[in-house]
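Below sits a lone chain in structure tokens, taken as the form predicted alone.
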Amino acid sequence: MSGKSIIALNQLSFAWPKQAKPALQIDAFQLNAGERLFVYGPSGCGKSTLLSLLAGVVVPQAGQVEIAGQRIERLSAAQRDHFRADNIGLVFQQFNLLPYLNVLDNITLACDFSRQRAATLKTRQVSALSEAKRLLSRLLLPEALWQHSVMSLSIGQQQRVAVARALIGAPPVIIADEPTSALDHQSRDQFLQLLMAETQDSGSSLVFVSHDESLKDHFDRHLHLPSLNQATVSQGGL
């Protein structure tokens, strides 16, 4: 892991409209390039709010959100959209796959929206299509399904497509929101091993949100968001 910061939060405060109290407050936090962070806490503690801030979907009322050297709270909404496409691979809890596209097209679409991801693949002398196929093979999705509509896949299979879409082009940050919630114990452990291996190979940092604290030991760092929304950080260890 590098000592270079990939995420830095400072004096962060965010409140949703018509809320008197902040939904999230973090005095200071830093994640280094290549680190894997586990974010956990009770319902309503601000986990989804934190992801929205990191992804630039919303901006804080106060404080700084720096991702890959860019202060994203200073960007316009359109600029944040472009920055997100280039720098952040998102695995949504509901996957957000496009039903009118097949499996491969859902994945390569990420490179259509991001010149930076496409350029990364070009530097590696690999096409978006061949990289999508490699990721699907690595994530154990049968080749017979690659041309199928994503709506014909099981929940676990859709999840693998969503992860491949997030990983393609090696964005600096991968954000995963409760990605194991629909999996049984064996499938969950297998999925985590694959996700960890792929992010390590690509050098991407991982921010992984879950209510399941039993997953903590898979991660380098832990960020606990208690009900009072004051974050505490601890070291992990495999």
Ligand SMILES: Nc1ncnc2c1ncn2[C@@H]1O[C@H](COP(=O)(O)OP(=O)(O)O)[C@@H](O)[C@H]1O
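Next up, can you give the form predicted together with this ligand of this protein, since the form predicted alone came first?
The following holds one chain only.
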């Protein structure tokens, strides 16, 4: 699997609406399938912006974003949303879950939104529900909580449920935006270990963003975004 490009950025430039200066300018970047990338840099350097571009929530004003062989900046907005559902699993810093669904429903929701993920499970002859349960036990979430409201879970537990949702149906790319910053030290380490093991298990690539450089050692590849992003150089001034 490795050696095959899963993410490729080329001559990319992106500015948020009504913003004069671009938030992100990247000449070239590539990530291979199965790689686990750690993106770091100070707050405001454009990390989350990069993830929004990778997820196809926004498109660059110039340049190319290729994910899993698909030039997503060429897709229509609806196609990108659809592409995201099929190919990208997302984990945020906090509040990843819909408060009105229980733990299992939150996870299987990803399959409700994506035929491809549902189809992947079907070829493996597992149901979305049993896969959700498998992931939850792999992520060490006590079975007693599975039918519970997500609101009764600790933040660490919620983050693990979010990981299960991102992973279900094995999308090629997992994107995590500071998923550990709301966690204490102990649960952070446990979370990272589980995340690593499970992404490896499903064969997904991982893009992990944090401002906390100390997490670096868990990853194959590191990207100091300010070094790559030409926009911050000019923006920072002096």
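Under this definition, the rigid core comprises the largest set of C-alpha atoms superposing within 1.5 Å between the forms. Positions refer to the first chain, counted from 1. Here the structure is a predicted model, which is why all the values come from computation and not from measurement.
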Original post:
Does F95 count as moved between the two forms, where moved means a C-alpha shift of 2 angstroms or more after fitting the rigid core?
Top reply: yes
